[in-house]
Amino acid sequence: MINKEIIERVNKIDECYITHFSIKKAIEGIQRCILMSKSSKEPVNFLLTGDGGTGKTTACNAVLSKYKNSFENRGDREITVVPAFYSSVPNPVTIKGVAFSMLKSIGAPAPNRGTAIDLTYRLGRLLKECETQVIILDEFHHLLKKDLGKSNDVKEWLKSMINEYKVPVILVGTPECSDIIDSDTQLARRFKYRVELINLRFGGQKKGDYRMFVEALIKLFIKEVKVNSFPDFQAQSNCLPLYAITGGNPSNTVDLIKEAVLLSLENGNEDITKEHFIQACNNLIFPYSITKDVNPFELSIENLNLAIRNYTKKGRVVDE
């Protein structure tokens, strides 16, 4: 039965995030461009790609967490300072589309009104007014979709934005991102910092870093959603078929865990187990998945490791 406190309850993990070596490489980064833009003649920008999932947006809240809005006076009136942001290029794409929604995400009043000019200009007035120390721009392959002409507007317009008003510029987007930026030369130059999230990697005798992201999400599992135990994920054996269900994939690691748990409580059990795992594998859609239509938990090691060696082969990034 389904119930709104068992779900609320088990949506508590939504507000924790675990930083894994790549997501360090890419908030340290961020980071370092912004210190650097400070100073630096030209400010210095930052491309930040993945497939979905691998992380962007926990690399995004992340630094956002750094940058908080507060209030000034100034003469007669109380100035917001903004010192950092986030927004998405809109589908369509448009100049006024974007405009618009950095507009609206720096906090202007009437953000659609005007011509694309209009808003352009009212963009370059309020990121020195709010004192805007880097934008993140979001769904930047959107450009890939449309039509070519207004892409290549959007991407003009863009470095207009960049040189004029010395802010620096996170895009982020999936991997094809890197083709819009290395089409321009001018474009590219001005993005020269870069991290791409992937899929993490299972490990040998090594831990790599999808055993330890499970551990680490096991633990703020039993912190802050309250249930009692887990399989013992620390042994390799036992974590394969995490590993094989969601092909490293962060994101679908937490929704895999999340759906077990919620199965366990609405059952009344705080102890999570391996049956639990079979069913949440059943119940839900996972696309980077290893062994495709067969529930990992149910296969032996040596299926699990042979299903692995075969992704493999078929050129993927397995450690075994």
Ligand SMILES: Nc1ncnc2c1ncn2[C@@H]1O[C@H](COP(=O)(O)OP(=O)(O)OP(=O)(O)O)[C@@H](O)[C@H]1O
Contents of the next structure:
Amino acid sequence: MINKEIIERVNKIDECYITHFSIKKAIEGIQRCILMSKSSKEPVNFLLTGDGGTGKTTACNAVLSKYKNSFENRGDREITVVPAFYSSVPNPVTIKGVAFSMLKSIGAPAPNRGTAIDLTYRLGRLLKECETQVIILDEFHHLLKKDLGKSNDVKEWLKSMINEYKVPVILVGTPECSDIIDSDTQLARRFKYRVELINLRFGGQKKGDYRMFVEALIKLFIKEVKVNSFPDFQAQSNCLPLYAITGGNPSNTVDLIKEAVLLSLENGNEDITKEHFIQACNNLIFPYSITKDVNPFELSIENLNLAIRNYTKKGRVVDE
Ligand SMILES: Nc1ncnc2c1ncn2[C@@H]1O[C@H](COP(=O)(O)OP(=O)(O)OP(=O)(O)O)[C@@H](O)[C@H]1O
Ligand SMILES: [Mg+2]
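We have the form predicted alone; now please give the form predicted in complex with the named molecule.
Every component of the complex follows; first up is the chain already shown.
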């Protein structure tokens, strides 16, 4: 039976994130660019790329959480100070669409009213008035879509916006975004700071980021969702099936654990067992799975290692 309370309880985990090595590097890199931009001649921009579910938007939200809007009285007017905001490139891509998205995020009234030139002009005025220190522009890979003419227009628009308004821009998207930027030397020069988030590695004798991520996540589930226990994922052999089904992808890992917890709680059980993980694997789709068509929680450790070895060219996921 669907139970709203249980779902809300499990979704508490969505409010948390884990600062593994590469996300920390991304967050600190972005913060550094914002700081450098305050006193440098040109704004210092940042490009954050990664495949789906590697944590790009999570990193952006972590940065945004450090900035809060505030109100200020200037003369007879009260204005909203918006130090940072998040917007995304719409699909299909147009200059007006991007300007609209930014105006909406900064809180402009009637953000769609006027031509692309009107919207750009208003955006420039508001960026100054709202004392904006950084713009995060997600889904930049939409520029890769068919209409190259419009994509080029948006690239040119972005360049002149950076030049004129002097607010640093954090571009976010899939790894192909690097190609969009590098195809234009002027943009490449403006986006020299970059981080690519990738699926986390399992590691060998020394625990890799993935194992540490799982351990931190389990602790968070116990603290925030208030469940009793999980299988011992600190043991390499127990953690390996998680890695095999998720390919080290943070989003897939959170989804899998959430599903196992949901199944367990729906059965009135506060202790999550291997059986719940077996069922959870069957309930979801795992695009990065290393063990296609088999449930890794049902494989022996030898067969699991073999499957992983067959999948990875070097076969060194576990014992590198
Ligand atoms: N560092 C992290 N700590 C905890 N959960 C994470 C972390 N990174 C990702 N996740 C989980 O993965 C989900 C998806 O992450 P996010 O939206 O940041 O991915 P993304 O890279 O922006 O993906 P997309 O390219 O599809 O937009 C999050 O809602 C969260 O559940
Ligand atoms: Mg995202």
